[in-house]
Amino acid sequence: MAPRVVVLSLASDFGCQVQITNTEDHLLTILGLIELSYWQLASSGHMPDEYDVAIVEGAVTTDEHAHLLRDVRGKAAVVIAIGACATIGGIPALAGSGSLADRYATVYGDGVIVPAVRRAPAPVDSVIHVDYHVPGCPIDQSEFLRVLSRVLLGLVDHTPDMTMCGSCKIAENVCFFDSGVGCLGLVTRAGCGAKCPSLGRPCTGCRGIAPDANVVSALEVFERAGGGADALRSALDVYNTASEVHV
């Protein structure tokens, strides 16, 4: 029996779900291996009562999200978090830095009361255990296919621990720091093949901070480039505000 799969979104722009549709040549093959029971982006039906695999996009921003995730964890044998918002908090987590009430006041004006059900944006694994992770903003289609293959084959999650600098060297990219431009490749989790630097753009850290990252050394590199702690902190905050790593 094919595994029953649901795809749902929390606080996000649906970009990672769109990336799944962009698998193009492989999409029909994927659909032939699973029973797609619900897809929030592509269907108007309701979540089924029973399913085997849950693919979750987006950050947790409300008590309703947390309740949904606990319900999902109780039903699904496998939970896959896709995209920066779901795996590390991503851009939505910027709203959680400092006071949530101050953020509301900035957007809606003074005197607006933050709804009791709102919470500081956070990744999915802040609420439930996540079995597999597909990082990035948006996700890479080929990486999603690899992770889904691991799920179907019963293999454990395998997200790279090393930083992206090695991938840049393999791609023979010129280091941005040679020109005094900050780049987060020296602390960001590898696995994307240094896609942005290979296209002439410094890494913005959308894959999260690598477990092997040496943040202290990264700070020294940023200081030599003329940026220092403020530049590194500002760069990390774009996607990694919810991270436990502090500069």
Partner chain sequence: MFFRMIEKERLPDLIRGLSTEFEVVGPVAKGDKFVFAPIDDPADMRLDYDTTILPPKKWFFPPEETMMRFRVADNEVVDDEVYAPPRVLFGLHPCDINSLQLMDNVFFGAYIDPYYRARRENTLIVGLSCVPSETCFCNAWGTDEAHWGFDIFLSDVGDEYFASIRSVSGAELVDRHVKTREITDNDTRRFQERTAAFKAAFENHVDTSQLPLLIDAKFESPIWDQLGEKCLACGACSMVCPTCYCYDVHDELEPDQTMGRRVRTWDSCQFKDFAAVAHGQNFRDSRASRIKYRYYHKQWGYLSKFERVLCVGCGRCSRACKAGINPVKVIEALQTGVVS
The other form holds:
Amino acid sequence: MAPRVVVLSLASDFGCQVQITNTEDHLLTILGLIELSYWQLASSGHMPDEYDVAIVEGAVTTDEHAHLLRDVRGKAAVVIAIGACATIGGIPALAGSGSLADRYATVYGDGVIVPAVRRAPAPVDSVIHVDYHVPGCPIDQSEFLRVLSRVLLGLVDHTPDMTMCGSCKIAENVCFFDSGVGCLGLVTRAGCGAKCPSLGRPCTGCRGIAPDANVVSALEVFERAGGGADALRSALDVYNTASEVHV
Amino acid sequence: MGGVPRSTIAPGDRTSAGVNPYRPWPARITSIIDLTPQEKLFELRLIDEGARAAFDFDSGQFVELSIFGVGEAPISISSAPSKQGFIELCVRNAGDVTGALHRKQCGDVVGLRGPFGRGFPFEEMKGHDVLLVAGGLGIAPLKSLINHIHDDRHDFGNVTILYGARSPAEILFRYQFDGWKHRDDFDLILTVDHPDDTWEGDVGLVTRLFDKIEVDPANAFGAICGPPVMYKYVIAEMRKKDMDVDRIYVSFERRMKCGVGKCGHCGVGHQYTCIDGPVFNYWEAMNLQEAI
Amino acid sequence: MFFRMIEKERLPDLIRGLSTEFEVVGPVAKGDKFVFAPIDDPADMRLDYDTTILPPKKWFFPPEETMMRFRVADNEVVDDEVYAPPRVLFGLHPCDINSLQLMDNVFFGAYIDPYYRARRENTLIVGLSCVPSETCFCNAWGTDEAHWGFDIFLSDVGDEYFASIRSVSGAELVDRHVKTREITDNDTRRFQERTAAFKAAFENHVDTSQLPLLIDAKFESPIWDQLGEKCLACGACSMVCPTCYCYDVHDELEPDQTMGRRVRTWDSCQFKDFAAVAHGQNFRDSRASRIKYRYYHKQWGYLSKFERVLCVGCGRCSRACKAGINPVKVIEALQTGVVS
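Swap state to the form predicted in complex with its partner chain from the form predicted alone:
Expanding to the full complex; the earlier chain stays at the top.
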């Protein structure tokens, strides 16, 4: 029996779900291998009560999200977190730097009370166990397909743990640090093929800090040739505010 | 200029070969035995007759088992070379490939490459006593040697087998070993870390069994396979019995991809486990940094 | 070997001539760096290049390559053909020519790698003399000279190249595509002068005394922990190394999951999972143990088999490592016990 799949969104811009629809040629082939029971972006109905695989996009920003995730975890055999928001907190997590009340005041003006159900934005695995991760902002379609293929085959999550520099060398990019410009590839999880540096922009860290990164040494590299420690910190703020790694 | 250009490379470093050493041969699963909840014994038969006839191995060698779509994993051969036409692999469900193999049925086809590596020196061992020490899944490659000795029993002196497992339920090949308890041509001692109510054998680490055995150091070969932490303690016991460093053989497990000395994953000290091992004598192993 | 003189301004004739028979790959500019890339116009070729980001190994052992295509249902290989177009690598420095010979020792031998072999046999090598850069230390290993492994080698002696021709193919191509003249005693003298000036130009002088022994004897040295603290574990050193050959293999399925390909990709012993086995044991869990293994293998592991050090002193890793770790420093640290 084809696995029953639901796709749902927490706090996000639905960009990763759009990426899935952008798999175009392959989308129908994949849909032939699964039973798509619910797709928040495209469905008008409600989540079904039974399913096997839950694909979750977006960050956890409310108690309701957390409640929903616990419910999902109880039902789904497999949970896949897709995108920077779901895997590392991503851009929504910026709201969690400093106090939530200050953020509310900045955005909505003084005197606005933070609703009680609000929480500091966090990745999905801060609430429930996640079986597979598809990092990136937005996700890469072929990586998503590869992960889905592993889910269908019952293989373990295989997100690369090393940093980006190796793949950036393979792409034969001229290193930003050689001209004194900082690049988060030094600490960011590999797997995108160093997409941004290949387009001439430093890595912004959307895949999260690599588990194998040497952040202490990277900080020294930034101080020596990447615009200083503050350049590293502010670059990490974009996607990695919710990270437990402190620089 | 006609034909294929040939670049000039230092003379004498080319041999010709028409085969792709990375291409697996299809093999059919002819039997599956559940040994424990984690381990199964698979019997495989190469489908191609020529490949089957050419498949000749030593105990201690391994094959690369291939399940396309999942990958490859190195597995040591558990059956004896004297068993013709089939090989047996004792496989723990521990990763993607072994997990996928565990989901296969009798009659399914998988891929095999090999045999690879250097096995135990069976011919050298002939005429001598042999002390085999296994821990956990380490019995898998030693089982090949044990059965090979069994099939050539008159060529060997005393044969002693010490085998430790975590619990009685995790003893592999128990169906065979239970029948060997009362044999006088094999001294078999089993021990477990965690006995259950029915267990009547020894309890504790395999090293404790050395008090129970006699070894003639002038005449004995040792063969060891087990978890990495086990080697130095077992070797110490063998050395206490004055066994020669170059007659103690160990079999290592390392990460492998190619099996043919190229991909680099199985490096141990200055050697590669896949082509220089997986069986080394202790003198060699002592000279391999970080090996033991 | 025989020799010819080729006027520099005639060299485009040779490149254009080669292009009619081969894909010609040579050094071209990328930003303020250089890469080996297919050449359309001889004018794009930057024969003044110092080094390239990636070494020429990618033309024999690509970063990602399909080993075979397979069908899942019956676990059968449907195709393991190797695509190896006739190609000329133009402008390789002696270090890179020597590196390919070190790679040959691994990919040939008892088990021949058919993918590497097909490309190696379908590729001609045109070597080119160079000027030592601040990261070069090929003088430490004798890899500053190439005696084998090229079809033609061009030594720059001013307005002409002193061309050493090693193979029949090289001789035929030179005859066919470029005007040459016989060498004279004066040309040989100019060649020797060039060589002497080249040898004198090295900034790095590495003390390689007893290295294989030292690296074994100093296996427990604290220098490895100090280097491990600095190492970014990024694997850049392996990727840019012309003699690093380690690879990973994985299967990729097509979206319908019925067919797929077995792929190999460059790997690095500096990646944490490189020596980890399926049920959790990692034989080189720390960065210190991994960087030590890298040097141990290059200076002793490989040497114990092939009597050569697995390094040609090209200096690419020195440029690639943002933590400032490089063989010159590591060898110095081994000799002195101090990481500078």
